[in-house]
Every structure is written in C-alpha cells, then in structure tokens.
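The form predicted alone is given below as one chain in structure tokens.
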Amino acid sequence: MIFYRLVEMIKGSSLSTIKSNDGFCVHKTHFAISKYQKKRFNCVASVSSVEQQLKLTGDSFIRPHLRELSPYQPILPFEVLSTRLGRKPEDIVKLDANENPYGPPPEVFEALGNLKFPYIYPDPESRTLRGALAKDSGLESEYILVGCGADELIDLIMRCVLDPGDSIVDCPPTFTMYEFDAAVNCARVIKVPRKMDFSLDVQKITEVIEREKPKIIFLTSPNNPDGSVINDDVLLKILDLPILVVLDEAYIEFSGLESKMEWVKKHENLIVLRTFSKRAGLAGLRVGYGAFPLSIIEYLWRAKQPYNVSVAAEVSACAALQNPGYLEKVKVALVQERERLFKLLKQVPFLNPYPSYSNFILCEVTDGKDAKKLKEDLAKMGVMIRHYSNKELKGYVRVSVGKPEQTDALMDCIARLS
C-alpha cells in the first residue's frame, strides 16, 4: 500500500512530499489554509505512529541483493599489521599476499619522482602504456585494454556481459574475486570443484555448460592458491564450448610457459588477463591489463571509466617495462627460492606442500595441527602467511615466496612451533 506523508507545512505555503515504494515526487505549492483544509490535514496526526515505523533509512535505497553480500576479505596492509602486531613494518615477514618482495625496478622510483603533470587527468586510453605492452607481448595495442588492476577488468567484463540472473562457472578452489564480483553484479555462480590434484574437471564443466547455459567461465593459470597450470589441450577443449573464457594469467611469469595473449586473435570467446602486481612489484599502484578479441573490446571501451588508470600507475608501468633485465632477474630469483622453500617445507612433519608454478606454495596442515592456529602463532612472531576457512581448503595454508632471508625467518619460526 502506498503511504502518503506531508513533510512540512508553513503558513500560506507548503512543501509536500509524496513518498511511495516507487520513489519520491516533490511539489512546492502556495496557498492559504482554510479551516476546512486544516481539518483535513489534521488526519496526518492519526498516522504518526505508522510514519515512525516507516521512517526512511539509507539502506532502503540499496539494491536488495547487495544487502546480503558479504564483503571481500582483503589482506591487511603493512601499517595495519604494524599496529596490530606491535612491530615495525620492516620487522614483519609478509608472506600472505603473493607480493613481489623485491619491488619494482629503480626506473619506477625515478619516474614517480619526475612526475610533471599530476594535476592533469590521465590519458583515458593509456596509449603510451598500451604501446609499451604491445612491444612487450607481441600483440598489437588495439587488442589491449588497461585497468586499475586486473580486478577492475574482471568487474568490467561482468558488467558488459552479464544480465542480472545470468550465470558464471567458477572452479574452486581458485581466486575468490570471481565469485565476489559475480555477487556484486547479481549473477549466479555455478561451482565445478577441481579434482583432488587441483586439475580442472573438464567433463563436469562441459556438462554444466550444456545444461545451464552460463555466459562466462573464469580460469586461472597458474591457479591461485595451488599453483597448478592448465595445459593447452584442456584449454582448447573448453574454448570449443559455447561460453566466454576468461583466462587469468596473473602469475604466468613464474610458470615458464608462454602467455596466451595472442590466442585472442583466433578465439572470439577468449579473454586473457595479466598484471604488473607480481611481475613488476607494482601491487600498490594497481595496474592490470587484458587481451581481448576486437569484437569484444569495443564494448569494454564504451563501458569503462574514462580515467581508470592514474598518471602515476601508467608512468610506473612504462618505467618497469624499460628494464626487462631487472624483471627477468627478479623472476629467476623467486623461482629459485620457490624450489628451495618447497624442499624446506617438505621436511616439516605437519606440512604437505604442493608443487607450484607460481610465486607461492599451498600446504596441507596435517598431524592434527590446526591451520588457523598455525597462522596465528606465526603472526605473533611477525611472520604472516595465509590460511583458509572455506570448505575446499579447510586445513590448508598458503606461503608466498619471499627473499632467502624471509624463508629463513619463516622456517626458524616453524621450527620453534614443532
């Protein structure tokens, strides 16, 4: 039932608001109030109790599906960790967010220090960076779109493709941002769990796509959090299905495999996402990019925010690409440390590490040890790792690959807990 309310009455004039479940209409009218009209308006008092019950609250404007949404759980930044742990940031061994501990090339700091026009809006097409990425990847710039992190591109893809009620396919355990953004965009998530070895269940994926007609499937290679990769035969089988395939290659540099960016030229249903966060140590500056078929990218250009990549982010990414030698050196160092870390974790009686093609290692916590308590005990000693509470990974922790001295600190703390 529509409820009408007189908000304000002034002698000789009235600003009345009609409130309904459809919205508000505001009218301003000048009139003299007669005794008869006063009698009529006195009826407002009789519904004052109802008015109190229907008092306007801010959340009444929020879309219903978002009221049910649980917020994404991000990793805490240094300054928050420092306060909580009572330690200086430099005394914290941060191995919980897959960040590049070596940071960006020196050219990045120099470029940031020489910024000339931070008060001018950035290039909405990120032309300089896209040109540098074309040279770096071998794919022409017209296929490339840059975002404020790959996270922005994931959301942008969903906004351009999904209608409310449409479905995506998610293959847990994997990057939880896909499920989160689907919920934000009012989409349904069809989960096809991975096999025990974390490989994709292609048969079930095929059955779900044929039966449910979802629009997008998100695949991560190497996968986060286990570090496994998708081989070409499996990817081609999924590309043959009537679904848009978003291949997230956030960690591809550490795998030794070639990116599939150029595949977008021959597969109209493939999108490939990349990031500067891991490869170039720019996680704090938020720079991601993607390769798209030309038939898709034109619509993303229409829908994206015009100034989504900041001047600082574009300048930093371009500067990082100017020093490929540094990027290669850091990648090699992290891959070597990953192998060392894996061997050390393998020696811990209550940990079962999984081989990884990325810059992190997933470990099953065994022998009656509690994964959450392990994470908390290490945190008290200033070492941060990731633990999971979702059903697919209950009893697991993930350790990012750091510098050798960070590995040593981690293993020393684990030894004290044994």
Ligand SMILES: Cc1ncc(COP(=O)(O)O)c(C=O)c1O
Given for the second form:
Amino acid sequence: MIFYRLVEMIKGSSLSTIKSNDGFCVHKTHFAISKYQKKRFNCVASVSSVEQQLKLTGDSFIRPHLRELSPYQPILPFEVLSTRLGRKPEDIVKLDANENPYGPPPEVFEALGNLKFPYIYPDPESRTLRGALAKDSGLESEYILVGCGADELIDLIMRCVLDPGDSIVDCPPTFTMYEFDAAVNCARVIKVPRKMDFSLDVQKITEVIEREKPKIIFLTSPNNPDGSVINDDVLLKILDLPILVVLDEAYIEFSGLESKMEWVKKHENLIVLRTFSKRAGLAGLRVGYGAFPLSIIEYLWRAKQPYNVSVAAEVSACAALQNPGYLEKVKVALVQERERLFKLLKQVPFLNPYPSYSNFILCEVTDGKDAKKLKEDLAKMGVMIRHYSNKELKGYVRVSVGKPEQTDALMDCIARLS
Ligand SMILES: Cc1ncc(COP(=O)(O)O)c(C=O)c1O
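Let's see the other form, the form predicted together with this ligand, since the form predicted alone is already up.
Expanding to the full complex; the earlier chain stays at the top.
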C-alpha cells in the first residue's frame, strides 16, 4: 500500500506537489485541489486510486482564483430579446446599455461596404486611426493607443500594472468592469463608496491610498450610472497621491467639458480612456482608445495583442472621424433629449431622476414601487431599461437617452403602469 500526501499547493496556481510515503514518488501535477479535496487527500490511497481520486476534469486546469469568479452578467443580446418578445429588433425601445441610437455616420457604412483587404491582418499600431485621433484630440499620436473597446484597455492596463495580490481602488456605484477585470487579474478591490450625492469621498480615498498602497484607482467622469462629473480640483488632489489614476471618459462628449487627454503630458500617473461606442455609435464594432504618458505606453505596446483592433473597426472609426459635423449633430440631439427626458421623468410621481452630464439618467424608484418590477413590466411592453441587483442600487433604474420617439414610447408605457 502506498500513501500519498499533498505536500504543497502552489499559491495562485493549479500546481500541487504530491508525495508518496515510500519517498520515491513525487508528482508535480496540475490537478486542481479544492479545500475539500485537500482534507480528503491526506487519507490513504492505492497507486491506481490516487489517479482516480484526483479525477482530471477540465476545470482542474483553470487558475484557482478564476474558479471562484462569478461570471460577468451581460445584458440580454438584442436578437435574443427580440425573439423572446416576438418583435422586430427595430421595434424594441432599447434604453438599457447607453448605446447611441443614431448609429454612425453614413461614411461608416460606405467604408465597410468597400473594405478591400479583409483577408489581410490589420496594422498592429492602428497608425491611420491614431493619426486621425491625434487630429481629433489635439494630442500627438505617440501618446495614443487603440483597443477593442475601452474594455480591452482596462484589462490591458491591469495586466501590465498588477501583480497577483495587488489592489485597486474602486468607487462604487460605478462601471462594474473595473471590479470584474481586477478579479480576473487576481487583484484585490478596495471599495471607497461614493457619497450619497454620488460625489467621490476624497478623504477616504486619500486614507486608503496611504494605508493600503493600492496601485490603480479608477475614476469615471461622467460616472456610470449617475452621470456626475469629477471637478478639476478633486482630480488634481487625487493625481497628487502615489497611485496610477485611470480616468474613464467614455461619456465625456455629452458633458460639455473638455477631455483631459492632454493632461497625460504633465502627469506621469494619469491615463485617460475614451471610446467610439457612445460618441460615434460604434458599440458593436468595438473601438476604444486611451491617452497614456510615454513612460507607460511603451509597456502596453509590448503586452497588447498585435491585432487587437480589426480592419473593420479601424476603418469604421476613421470614417466616423471624417464627419465631425454628424458626430456633433447627434451629440447635440442627445443632450437636448436628455433635458427633455429629465423633465418628463421628474413628473412621474414614483421616480426621482438625478441630473446627468451623460447620455443616461439614473432614477430612484420611490413611493413603494419596486424598481426590478418596473424594469420587468416595461420589458414586457418592449421598453428596455437597466436595473441593478447590487444592494446600493437595488431601488434605482437607469434610462439611456434615446431618440425623441423612444422617449415618448417610454413615457407612454410608464403612464400605463402608474
Ligand atoms: C464608464 C464606461 N467605460 C467604458 C465602457 C466600455 O466602453 P467600450 O464599449 O469602448 O468597451 C463603458 C460602457 O458602457 C462605460 O460605461
């Protein structure tokens, strides 16, 4: 009879060392050993049954911290939703994901229709697009890197900066991808909740940074889901702290404020992220971009996937930038519609909307109405809005700003529920 004993589990890895009692047989294996199995493992086993006991299943290969990760909760895909509701996609009033309902300018459709070289890999440096972005932003292209959505850049930054066990500061309620990507990258999330009015708690942020030495803080301006912005004094205070500040400006166009992209020249610890998803109606094509200090961007170039921006994505983004008049017109339409929507929502007895600098409006659901039920009732009528399952936002819904007819359809359905 040979006894096997679990000698060590290598932290943060699926590698385990297993030793037999005869001292001869030592395995380094990739068997996943859970806490439960670890207990069981100290029991006696025969040679053949050890292999059986440690049954090799697919998840044995997965990194331990990922086995504990809860899956990201995406919203229902448009096509699935339209089938479920038995409606054409264009008949669904989709106000749940802050997309731009006007879509991109006609130049994008034309450029996509005329794609000459879809069978050739894209330029790994997205030079044409970065050149166009330099013109658009006033910041030289050497400071700019493009990604498969701002989402990819959030993950890329974490992969370049965080070691397993490092921490980030997250200021909820905010965009949930920071927390999600931190978990994927084996980082700890230190939460410094926003105050009741959704402004940042700068004092607590300062204390946490001094005490726990986190590596990155994610700041979102305008913030998703409430639409508030971060003023320059607050940003400068946080930039003075020993931490890398990632300022997410996904919705900056709707705020009437200037982007801080150029600030990366003065602040070695600032990264500014932006996207084509909202401003140019290209959410489905996945193009985001960021401004980085030169001392940081160098490493992102080394770590990024070479073909992260597809030919279709680059061509579309370039075509969108060729029609700044269209982008401006659509932005103005959405900002005007936001103000109209705000006034209408304010008249609903059970909604308390928050003023927003973005293309969505957060509403507290009051008067004993249930926010989740409100979202579900509207969904049955073909109007999609966002509800949150986390406890801070349980009593809230977020409504994206749509076209005027979408606002009318929403208000009509709300009236029917009153
Ligand atoms: C604050 C914020 N940042 C980034 C993103 C993602 O942008 P992208 O579509 O470019 O990945 C979103 C999307 O909703 C967002 O709300």
